[in-house]
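As a starting point, one isolated chain is supplied in structure tokens, in the form predicted alone.
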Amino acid sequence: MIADDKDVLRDVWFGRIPTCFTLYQDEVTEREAEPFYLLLPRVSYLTLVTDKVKKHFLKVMKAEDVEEIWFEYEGTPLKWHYPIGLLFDLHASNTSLPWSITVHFKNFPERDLLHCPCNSVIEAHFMSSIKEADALKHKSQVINDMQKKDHKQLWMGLQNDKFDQFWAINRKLMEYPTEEGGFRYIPFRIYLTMSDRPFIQKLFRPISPDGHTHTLGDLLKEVYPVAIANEAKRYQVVIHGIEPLLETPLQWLSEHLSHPDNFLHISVIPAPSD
């Protein structure tokens, strides 16, 4: 891996979103709840990094007024099993910072959110994503050859925000035989704010049958052509808060801009009207 590429991995890992958490106005408190500010890691999960937020608000609440914590942005419940950076790109891309998230302890929206009673639920979700990604990339050979402790190291690296610990194992998931020029299939999901389906996911190879390198533009043309239709730019295609050039090779994106769960999470959002 080239040195500059290693910097890309670091920049992705250490991406942060300044966030202001406020308690929902109808929650019952004993005294006024001050907002709580936090730099959220883009690559982590809301329920994994908000213990401090929870403790902060519990100080002003009675135990009987507290049920399962959940988060919402402008009326949209935030799915904790989506990486934080994806939630921001999808729902709040063109708003001013800090991102303002509302905290709830009542009326859990069963239809919109999965329950998250403990960290092992997050770990199970995270590991199943990694396994699904490796099934696409290497027919599961790499992840199955690893030991249990390697799996644990991936999770602990994410949970404890340890870049080197995580990448010592994750780099094996990013390797492929030189003669193949890339993974078998690229693990990606395309999310649309203007659609009821949660995301688009299809089999897509990084290299065409005639040996041509597929780009981000090729993927969109095949899977969601509306995103790059030529009229006045109606949509932004965002990964980790940036709009990569459509000419960027998909294999490079998969190796460098995937989330720790090994998927490329791509948001297609309406372009801001000036």
Contents of the next structure:
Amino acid sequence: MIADDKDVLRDVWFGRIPTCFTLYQDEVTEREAEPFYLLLPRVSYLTLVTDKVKKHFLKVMKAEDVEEIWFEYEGTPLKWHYPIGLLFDLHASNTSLPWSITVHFKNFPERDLLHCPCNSVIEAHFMSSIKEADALKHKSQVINDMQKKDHKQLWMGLQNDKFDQFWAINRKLMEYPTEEGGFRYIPFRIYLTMSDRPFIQKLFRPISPDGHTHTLGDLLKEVYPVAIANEAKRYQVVIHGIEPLLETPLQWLSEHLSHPDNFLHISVIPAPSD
Amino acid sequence: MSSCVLDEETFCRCCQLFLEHSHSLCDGWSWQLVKGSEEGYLRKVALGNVRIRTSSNPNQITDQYIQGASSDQRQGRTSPFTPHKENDDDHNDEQYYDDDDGAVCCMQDSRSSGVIQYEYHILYSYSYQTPVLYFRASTLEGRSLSLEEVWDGVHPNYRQRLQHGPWDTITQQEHPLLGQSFFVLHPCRTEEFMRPVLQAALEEHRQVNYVVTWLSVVGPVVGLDVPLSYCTKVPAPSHTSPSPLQPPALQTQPD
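Form predicted together with its partner chain structure, per the form predicted alone context:
Now the complete complex, all chains and molecules, led by this one.
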């Protein structure tokens, strides 16, 4: 990894989305609830970084009116187990900032959202993604060779927003045998807004059998050709809020633009029609 | 040999053979196709009888759990994966697990009996190259069962083993094809328990239907009944490579 590439890692880690949280109008309050403003880390998870939001609204509510918190944007429940940046790119990319999220404390949408009773659920989910990514990249060899304290360090790095602490361990998950030229398979998910299906995930190698480097364009062509097939440029392919060139090598993207869970989360959204 | 790993095509063929047998038993499995794709999964809905936790007002269950779950100062439990320990008395255990309907657990004391609908899906995991079991449960009124209630349905023998770590257990996950909340038995250890079985089969020149073998191990853990005839009657998918060795019983013996 060359020096400039390290800047990319930092830019990804420290990406923020200015957000305005408003209490749902039908929630029962003792006095009026003011909106709460917060800069959300793109790479983290809603339920991990919104303690202040919860405390703010609990100040105007009675305990018996409070159940598990959940978030919604324009009627769509927001999946806390998706990274915040992904949720934004998927639902609110081409809208004006701040991102307006509605906060609920009742009527938890059981079928649509996973419960998040405490941080250890987030940790379990996060570590499960990392493990799955390593199963694809290294047949789980690297993650399984790590000690429990290394696993813990990955989580603590994310939880406490500590870039160096996180990458001290994560860099091992980004290594590969030189002769291979890349990971075994690339951990990715392509999220679609115009489908019942939440995402596409398939096996895809970074290097073809005859040795040439696969690009983002190659991946889409193979796995979701609709995204790039159109001449009218109806869709945008977005990662961390930007549209990488389709010629970008997939291996490079995986090493530099993955989320802390080691997955490339790719949004395919309708292009703005102006 | 990569016999421990299951490729997608073999998964589908195993499922097809599994389905044929299910139809002959009227066991309720079906193949669901994903809209606009060739991917699919096995699905079964079963009704079971479970005593679910409640106070005098059945509607209070939801409140009881969600409030308990959302409070950060919950007593006792440090992990949501710790199942309810109320009925650890030995003499309760024998009436604990009722296999008749394939999805049951009976508990004592102040609980009311309710019919629970269980839905089981068998999907293919690209990441682990194994099948994965997704399931969800709800009352007939449509209330989804919580993780705690699901744990109550796990046979006590399995619970201990399932508590070893977040990767050996039942968690709530998003269904990758439907986007809805389901419970999942984590697949990352599947290869570990399948390997000895597949190895033994290889040595004995037997062929194995991966999905049947796998389901017979994981199904009972979550109350899914897998009748024995699956293991004896469902063949392994035939390979396209030169004719596989026949099990000794089928070989003609010279006089």
